[in-house]
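In structure tokens, the next block holds one chain alone, the form predicted alone.
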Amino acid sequence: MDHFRTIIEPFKIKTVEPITVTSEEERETHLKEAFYNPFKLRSEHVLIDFLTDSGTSAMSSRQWAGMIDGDEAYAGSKSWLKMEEEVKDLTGYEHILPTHQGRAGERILYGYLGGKGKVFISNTHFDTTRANIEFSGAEAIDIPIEESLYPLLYHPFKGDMDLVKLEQLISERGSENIGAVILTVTNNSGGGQPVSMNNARRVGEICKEHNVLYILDCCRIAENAYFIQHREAGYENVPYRKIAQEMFSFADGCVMSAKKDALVNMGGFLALRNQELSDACTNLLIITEGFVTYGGLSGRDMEAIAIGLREVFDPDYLKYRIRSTEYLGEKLFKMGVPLIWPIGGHAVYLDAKSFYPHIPVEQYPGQALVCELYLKGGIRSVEIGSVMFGKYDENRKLIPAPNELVRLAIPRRVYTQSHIEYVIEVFEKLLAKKESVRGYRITEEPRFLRHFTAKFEMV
């Protein structure tokens, strides 16, 4: 593969699912009925689904075989023992709590640690992380490095946390008021950008010095390990799994949505070093998720997770995964589509504010772009800008997000090269008529996570 231009998928297709081709007129109707929110579209009306890479992976034949062998015992399931052993080996943490997905682990851990007066610090909190923290009454603060604010600036580890600001915040707020420092790898909301091993190590040293809990949001840690091996000195010959294990060694625990780098459709876990913290979280787990040996998961789910956590570190898979994502981003970049550079691990992040400079942030250029992608090509994507992260001041005036982005999140092992070529063609159409596109206004929204259910109308 090293000497060929074509990126081939390192697998054969064994089962297929039909997708429906719709006309632009049909898509206009579907989008209007969905109140111009792609989350409200029916999947059968979507041709290429880049809404999320979470839970949308294609599982391997080994995973499906494992699911048939799933042990559905309520307590002490052998499938749980397999998953527990795999997670312990990967993370090095003693206490493993299974959850039905990542946000359940977030709710348990940050709900327990949070509350009014508490502060959580991250390179960038993702939407559900921030929502679970703020729902508890605590404050979530993002401190990515300054380079992350400039979309086209190249930096090998744009997902890093600002260490100077971390020290300052702990000093200003008091270590006793810090619920946790959360390092998200890769940094999803920051463009799917990787975090360096050096940054992860230094965050750990600072947290240890100030007696602050340090948690990894590790749902894309295999993809992050790929970037470390290929970009950070000293890791050129270190296997991806060992790179991940080293990163875990610096932290006190982790939350994982297994729906990403465990290559499954449902599942997650919370893993911790501390017995006392684990006991408190275990009580909440039993009350809200399930018994400690299934935590909201079926035995077949746990079998698939255990196998997926091995398969994801396969060198051929990771090379294909990162290079195929880069291929789409590089093609769009050469066409003149503004985006975050370098290309992230799981998605291409488009700079909607630069793509539609005539649309003010109050009219959500990112939402305009996701609607146009669907209208012109049946592609579903997601806005990661002021719809997702914008807030209001006391006069209900919008406080915009730092960037107005649109994420093309690529499901793992699902689409082939021809699907990607089609996506590139759709962007040719968008570029040709971008000056005529109008913005949107929100007509209805909830208090938390409004991007999931908000309704829009065209301005």
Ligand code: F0G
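Instead of the form predicted alone shown above, give the structure for the form predicted in complex with the named molecule, please.
Below you will find a single chain and nothing else.
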């Protein structure tokens, strides 16, 4: 396989789901009816859905076969035992708690560890992680490395945590006040950028030295392992699963959204070394998620997770996965589309402010790009800029987000090379008509998480 230029999908297709090809006129109507907010579009009106890579994977024939075999017993289900064994073997942690998705594990763990006066430190907290921490009354602080702040600067591990700041923060705040240190691999909010083994190890050493709990947010750890094998000295010949196991070995536990690298549509887990902490979390699990042998999951979900966690480390799969995301990003970059460099594992992050320099941030250039992608190509993406993170000052003037990004998140095993070629072609059209695109204003918005439901009109 190594000697070919073409990356082929390492699977053949057994079941197909038709997607609807719409005309630009039809899409204009759909977008207008959605008030220029793609979250309000019906998915049947979307041709290529790059809204998220979460829960959107295609399962394999083995996973589907496993679903039929799912054991739906309330207690002691054999599907649970299979999932538990798989997670134990992968992570090396003793206590495994199934949850219906990642944020349920976050609510249980950080709700328990958090509270007023507590501080959590991360390379970057994902939105739901931050929300669960802040909801508990605690504070969430992001300390990505300096290099991650420059979109075009190359760094092989732009997802790394700033170790100097970590030591400073622990001594300033006092180790007894640190709820946990959370390493997000790969760093989703920072552009899907990988974390190096060296960084993960050093974070572990610092946490141990100060007696601070160290948790991995590991939902894309297989993708992260690919980058380590290909970019970090000493790992060239280490299998991906072994790389992940080594990374788990430094931490005290992990929270996983199985909707990413376990290749399933729903699921998650919390895994911990410490008995006492696990007992406390188990109580909360039973109250809100379900009994210890299913959490919020059905037997068939647990069966599919156990199988997906094996499949994701297949070298042919990971190569196809990472290379096809890179292929899209590299092609766009060469065409002159501004984006975060290098390309991350699960998504391409476009810099809308540079793409539409004539649209002021108050008119949301990211939203303009998201709308154009849908209008011209039926592609759904998500704005990660001032619509999502913007705030208002006392005069209701917009305090913009630091960046105006648009994320193209690629579902796993869903789209083929020709879908990707099509997306590239859509960008050719967008580039040709850049100057004529106009910005948007918000006409209606809720107080919190406005990006999901806000309504817009074109300026």
